[in-house]
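Quick heads-up: it's one chain on its own, the form predicted on its own, in C-alpha cells.
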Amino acid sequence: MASHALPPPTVRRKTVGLLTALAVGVLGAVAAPVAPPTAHAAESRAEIAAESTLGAAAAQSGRYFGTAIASGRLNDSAYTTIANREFNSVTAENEMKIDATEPQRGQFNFTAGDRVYNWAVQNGKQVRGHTLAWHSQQPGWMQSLSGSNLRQAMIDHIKGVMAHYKGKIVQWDVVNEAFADGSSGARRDSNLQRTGNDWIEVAFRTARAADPAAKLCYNDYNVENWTWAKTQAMYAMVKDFKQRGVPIDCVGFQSHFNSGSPYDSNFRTTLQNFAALGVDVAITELDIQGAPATTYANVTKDCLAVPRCLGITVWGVRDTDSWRPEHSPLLFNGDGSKKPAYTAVLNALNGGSTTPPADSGPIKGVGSGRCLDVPGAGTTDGTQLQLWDCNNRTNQQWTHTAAGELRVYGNKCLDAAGTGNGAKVQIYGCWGGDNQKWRLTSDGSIVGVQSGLCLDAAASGTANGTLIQLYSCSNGSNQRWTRT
C-alpha cells in the first residue's frame, strides 16, 4: 500500500471558481424552491432503460448514483444533458454552504441553493443537504464570533437552512469535516470546537428538532481506512451518540482517493462496522485520481455489499467540472464522452447485490395483524392499498428507499392522491414526489412527508378488504405498524 500522507490542506476547499457566481446568486432576489409536481403527468418525462443508465442501475437496488451540482453551470447544456441521463440524486456542490445561505447574520439567501434544488425536483432527482456547520467556507461574520455567541449563531443558522427546505431534503450532511487530519485522532481545532466539545451533538439535535424527516449524516474525508486513527475517532463518536440517543441516522465517506489516500479494499469493513452500529452510510464525494476502472467498480461493489449503503454521489460531472480537474478523478471526460470507469461503475451496478437493500418486508398493520396489500397483486397505476391476510408474496413485499419511499416491484410507489383526511393511499409509477415520501416513525405510524398525515385503515377496519388512507396522526393501532 502507498503511504496514507493527507493531501495538501489547500486541496480541501471545493470551490473551484464557483464563488463568483454564487456572489451573483446572493445578490440576486430570494426565490422559494418550486414544489415537486404534484400531477402524476411528471411521469411522463422520458423513461430510460433500468440497465442503461447509473442512476437506474442503482435504483435497481433501492440505491441511488448521484452528483454534485453547481449553480453556475446550469446554463451549460452538454452539462445538464448528462446530469439529467445519468443521475437520480443531486448535492448542491457550494450552494447550501454557510458563507451562500447566511451571507449576513441573520440575512438568509437561497437564490443559488434553489436555482439546484428546482433544477433536482423539476427533473425527478432527490437532494442532499450539504452542509449545515463547517469550519470551513464560513462567511465573515462567522468567523470573527467565538464562545456562546457563535455556538448561538450555529443553531440559529441550521434552524434558517433546514426550515426553508423542511420536507425537501432527503439527507443533510448537518456536520463536516470535524476531526483532525493525521494520527492523533483528535477533533478538529476550530473556532466551533472552541466553543465546546458539545458542539456536534447540539448540532445533530437542532437538526432533528428543525425537520423530523430527514436523515442527519455525519460526513468527513479520509475516514475510509477502517486502521486509520481518524476512522476511529469518527467511529467512536458515532458509537457514543447511537448509545446516548443522539440523533444520527448516516454516515458520509466523502472517498476522494488519491495518491496520498488511496483506496483500500477495508473500504468494506468499514462501511460494514459503521452500519452495524445501526446508522445508514453514504459514498457522498466520489472521485478518483485517475478514475481507474477497477477502482471505481470496487468502491461501487463495497457499497452494494452492504445492505444500509444508500447510495454514492459522485463530485462533479465531467472532469472539467472537478474541484481538481488536474486529477481527471470523474466518470466523463471533459467533452462528455464516458471513461472505462464508467463502465465499470454501470456493469458493477447491473450485478446487483445479492444482499438485499435494508428495511425490505411485509408491512403489518398492528391493529388488524394483517399486511398492506396491493389487491389482486395488481400493478395498475391509482390502485388503492387495502388490508389483506399476510402471504408473503411480492404484492406485500415493501422497500423503504433512501429517498424516503416505499416501493413495491421494484418500480412502484406508495403513493398519496392528495393531502386531506381521507385521501386515498395508491401505487403509482415512482417519480420522487413529496406525496411519495414516507417516515417511518420510532411509534410505529407511517407519516407522510408532504401531508403530514398518517397511514390509516379506514374506519378503524381490520377486516380483508379494508381500505387505506391518509388521515390525522391519532397513534391509534389502525394507523401503527410493524415490519415484519
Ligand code: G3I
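Since the structure is predicted, the reported quantities are computational estimates derived from the model, not experimental observations. Numbering follows the first chain given and starts at 1. The term rigid core refers to the most C-alpha atoms you can superpose between the two forms while keeping them within 1.5 Å. Compared with the form predicted together with this ligand:
Taking the rigid core as fixed, one finds a CA shift for F108 smaller than 2 Å between the two forms. Annotation for T343: C-alpha shift under 2 angstroms between the two forms, rigid core superposed. Once you line up the core between the two forms, the Cα of Y409 ends up 2 Å or more from where it was.
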Contents of the next structure:
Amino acid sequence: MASHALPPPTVRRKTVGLLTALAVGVLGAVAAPVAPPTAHAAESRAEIAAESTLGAAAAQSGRYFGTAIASGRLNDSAYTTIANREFNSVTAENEMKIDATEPQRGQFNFTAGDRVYNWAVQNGKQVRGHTLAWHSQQPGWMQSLSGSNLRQAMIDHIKGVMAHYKGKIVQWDVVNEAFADGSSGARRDSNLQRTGNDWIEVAFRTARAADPAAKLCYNDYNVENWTWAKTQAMYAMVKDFKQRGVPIDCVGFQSHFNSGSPYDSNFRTTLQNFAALGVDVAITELDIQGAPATTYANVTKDCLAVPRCLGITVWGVRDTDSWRPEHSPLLFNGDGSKKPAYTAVLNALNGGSTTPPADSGPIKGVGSGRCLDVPGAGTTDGTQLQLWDCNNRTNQQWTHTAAGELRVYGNKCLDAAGTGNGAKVQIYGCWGGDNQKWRLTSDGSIVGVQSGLCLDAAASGTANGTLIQLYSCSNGSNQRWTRT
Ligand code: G3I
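Let's see the other form, the form predicted together with this ligand, since the form predicted on its own is already up.
Everything in the complex follows now, all chains and molecules, and the chain you saw is the first one.
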C-alpha cells in the first residue's frame, strides 16, 4: 500500500527547545548534536520560533494548512511555486468529483485526479479527497438515473474511487452539500435525496468498508453560523449518526464567506459543538469576499482554539485562481504577492494556540526519557518502532483515537506483528484490527488489546535505536510511558 505524504520536515511545535529544533535539520530520527541553550538564544527565541510559511506555522500545533489545486494550473510555475512553498495539504478542486472520475458508468478515469495527487505527494503534502456523493457535477448518465438504480450507482462510484485511492487519502468528503439553504432545515431536493433519506448513511457505510484508514467527512457550506437552520440540521444528523454508529469521523465547514453569508464570531461555538459530538472538524474551502485580514485571522484562531480542528484549506492560491475572482477572496494577489490577509493568518498561526489536536502528542518512555519514534520518519508498512530523542516531529506524534488506535501521520497505526513475547511493534496502514488497538492504563502501561501484552523497550534499553516490542506486562520502567 502506498503511504500518504508527510507534512514537510520542518514540522514542530513551539514547545520544542529552539536549539534542538534548529539542530535537527534533517528528517526524523537522525539527530545532530544539540548545543546547550544560551542566554542569547533564549532572547531571540520568539523571533526564530515563528515559521515563515502557512504550512509550517500550522504544523506547530499539529495542524495542516492546505489549498485547492487545479490540475490545469500545474504547468504554471508561479502558481506551483507558491502552492509548494506555503501549503502542506491539497484538495483537488474538481478532479476527484463524480463527473471527472466516472464519466461513463463503470468506466473510471483518474488521469486528472492522479495529476493532482501525484503533484501533492511528490511535494510532501497530504491529500483531502473531494467528493464522492453530491447532487452537483454529476456526469450526464448519473443525472438521468433515479431510485435503486441511482442508489447502486452511488455505491459503485464510492467503491470505485476509494479503491483507487485506498490508503492514500487522509480525509474524504464522502457526502457534499446535502442540506437545503434557507430556514427549512430540510434536506436539499436532489436525485440522490429522492432515492431515500438514508442515502447519506449508506454512502458513509460504503466508504468505511472501502477504505477503513480514511477519515470520512460530511462537507457543506452556510453551516458555520451556529444560529442558522442549516447548521442545526447538520448537527442533528451528525448527532444521530454518532448515536447509531454510522461511521462518520469529521465535518468539513466549507467557509465561503461573503456578504450574503458573512463570518460570525459564533463559528467557534459551532466548531466546538460539533467536536463535542465526537467528530473532528476542518475548514475545507475557505475564501472571504474582499479578504479582510481581521476576518481571516479570526477564522484561523477559531480553528486553533478547537483541539479537534484538524486544519484549514483555502479554496485556491491567488485571487485569479478563485472560482469567484471578482471577490478577490484569497491570500495572494494575481501577481503572486502576499495580501494583508496572508500576514494576518501567518501571525495567527505563529502566535496562536498551542492546543494540539485532541489526545495527540509524543509518547515518552519513563525509563529512557526518549520518545516512541518511527525510524527515519519512514512510512513503509512494517517499519519497527524505536526509542529516539524526543523532537516533536511528525514521526513522534501519536493520536489515540476513539477506536483505541495510536495513529501517526493520520493513517498509519501502531501495529503488533504478533501476539507473543518479542513480537515486533511496527507501523502499518490502519485497518481496524485488534492488533492495532491499545489501552492506555493509569499506571502508564500501553496494553495491546489483541495480545494483552505491553509495549516494551527491548532488553530494558534506553538508548537511541532501542527497538519496541510486545512483552508480558511487568510495569517496569521500560514499559511505562507518559503522554505530554
Ligand atoms: O474546464 C472546463 C472548460 O473546459 C470549459 O470550457 C468551461 C466552460 O464553462 O468549464 C470548465 O469547467 C469548469 C470547472 O469549474 C473548471 O474550471 C466548470 O464549468 C465549472 O462549473 C467548475 O466550477 C467548479 C464548481 O465547484 C462546480 O460546482 C469550481 O471550479 C470549483 O471551485 C467549485 O468548487 C465547489 C466545491 O466543489 C464544493 N463547494 C463549493 C465550491 C465552490 O462552488
